[in-house]
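A lone chain, given as structure tokens: the form predicted on its own.
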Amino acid sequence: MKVLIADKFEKAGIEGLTALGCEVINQPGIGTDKLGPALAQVRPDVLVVRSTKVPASVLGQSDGLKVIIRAGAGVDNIDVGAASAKGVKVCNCPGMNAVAVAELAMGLLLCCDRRIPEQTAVLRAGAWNKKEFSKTGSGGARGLKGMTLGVVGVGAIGQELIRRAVAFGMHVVAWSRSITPQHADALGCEFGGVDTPALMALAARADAISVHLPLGDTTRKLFGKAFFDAMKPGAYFINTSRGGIVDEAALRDAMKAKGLRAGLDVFEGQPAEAEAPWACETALLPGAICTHHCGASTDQAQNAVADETVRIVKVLKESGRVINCVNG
């Protein structure tokens, strides 16, 4: 079994699939312009990627290929109608890298809180403000304790986000389509509800929102003018799940208008390349901790995703099945 890896992947994941007997081609950092042409000429049965996109022009040249194997948990930078048409099965890692994002998550927060950032900043400008820093009320830091955290979207990351919230003494709110009182009980939270009307009341009661919800139809720009209007003057925003999902000139607005705070990971247009001259109009702002899609970057997120790709491939080698499988 071939495997081509488009995209950095641990050096035990590797080793993983060689132990299996698979014949891997290691070419992280092809790029998608690259990608086409090299899956015509090595003809693999799997793909392993992580954010290279996989587009139908690439899936048109990848005959023979079987499996596509995204190496974390969305699957949004592969068209996978156009896998389905050609009969490639796409599937993921689900839950591998939820302690990571959710470690991250409880970091912006933190920091939107405690102001770490700006607090760096002016003292390696060779300043102290103590006064400043150290203020309470309006502009100063509350303390988590306490706080009314609306979580939205309880899946694997959104379960550990709300485990570490609760260690830190917050009152927690669980929102999502699909949760059941039952659920939110059993996550020691408080039931949100499961509509639109229950999430922007959601937005109005809580100090804090973080969100973990996959980018879709459903959820394309949810979070707008609307919803930033019905939030708390002075709430902390977080996201860690997808750029699209924010309407984030709306953010801004209320950000300048409301003295929200926001804790970003992911960001509309922002570069697809690992390093790139970007523009970032949302990180100028004050109130703005911002970092740079980097929720899974963690040994242990990646090690754990090495293993689920390397337990996905040999499930295929040794039965034929194609576990993780989005699309059938």
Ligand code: MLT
The other form holds:
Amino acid sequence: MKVLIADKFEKAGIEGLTALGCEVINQPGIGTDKLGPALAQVRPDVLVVRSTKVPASVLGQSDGLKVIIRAGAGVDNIDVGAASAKGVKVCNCPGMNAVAVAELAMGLLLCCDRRIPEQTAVLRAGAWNKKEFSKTGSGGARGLKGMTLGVVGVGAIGQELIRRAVAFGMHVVAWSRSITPQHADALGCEFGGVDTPALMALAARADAISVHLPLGDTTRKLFGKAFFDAMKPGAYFINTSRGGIVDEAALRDAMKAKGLRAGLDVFEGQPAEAEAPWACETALLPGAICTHHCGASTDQAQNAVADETVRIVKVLKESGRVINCVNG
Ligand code: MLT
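So that was the form predicted on its own. Now I'd like the form predicted in complex with ligand MLT, please.
All chains and molecules follow, beginning with the one already shown.
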């Protein structure tokens, strides 16, 4: 079985695939433009991607390809419809990086409250300013304990965040299209409802919101002007899921108009490459804490994702079964 890996992938995963007897062709950073020709030339059975986009044009050159594995949870970089039309199965590795993403969400929350990156920047510039960073009241740190945190999306990542936020003494209110009061109770948080009016009501009462939804037709730009208008002045908005679920211009307007602070790991139009020149307008605003879509990037998470990828290939090789399949 031939496996083409088109993004950076843990060494343990490459060794695991090789130990299964697979021929592994490792081409990290090949990029979308060269992926089609590589598929046509190598004719792999399995393609493994992380950030690289796999549009219909690439799939058109993939004769013989059986399975695409997304080494992560979201599959929005793959044209799943075009894959289905070609009979290519798409799999993911759900839950494997949930702890890592929840940890980053907590980090962003803490940075919004304590302005840790800004404090570091001032020290690096050669100044001591305890006066600014120890002020209380408007613009100061509030302390997470006792804050109301709205967790939007209660899959594996949302649940890990709820555990951590509860441990910090936050009052967590969970919203998702499928959550029940019993489920919320079991997670130690308040049931925040399942519909759009409940989401807007949560925006209006939360001191902080953290979003954990996949990108799809129903979530694209779900967080726009109406949502940010509803949020409290000075509240925190955390997004570690996908940039496309936020109308970032509307978020910037709200940051300027009402002092929202935003902790963002993902952005509209962020580069698909691992390294690229890119001007991030939102990162320039006061109150913005921004990272490089690295929520899943811990050793622990990437090893778990690599193990799961090897498991998917092992089952495929041994039984022909496609596990973790998102397109039937
Ligand atoms: C995911 O979808 O699991 C993450 O975005 C993964 C990643 O950054 O690779």
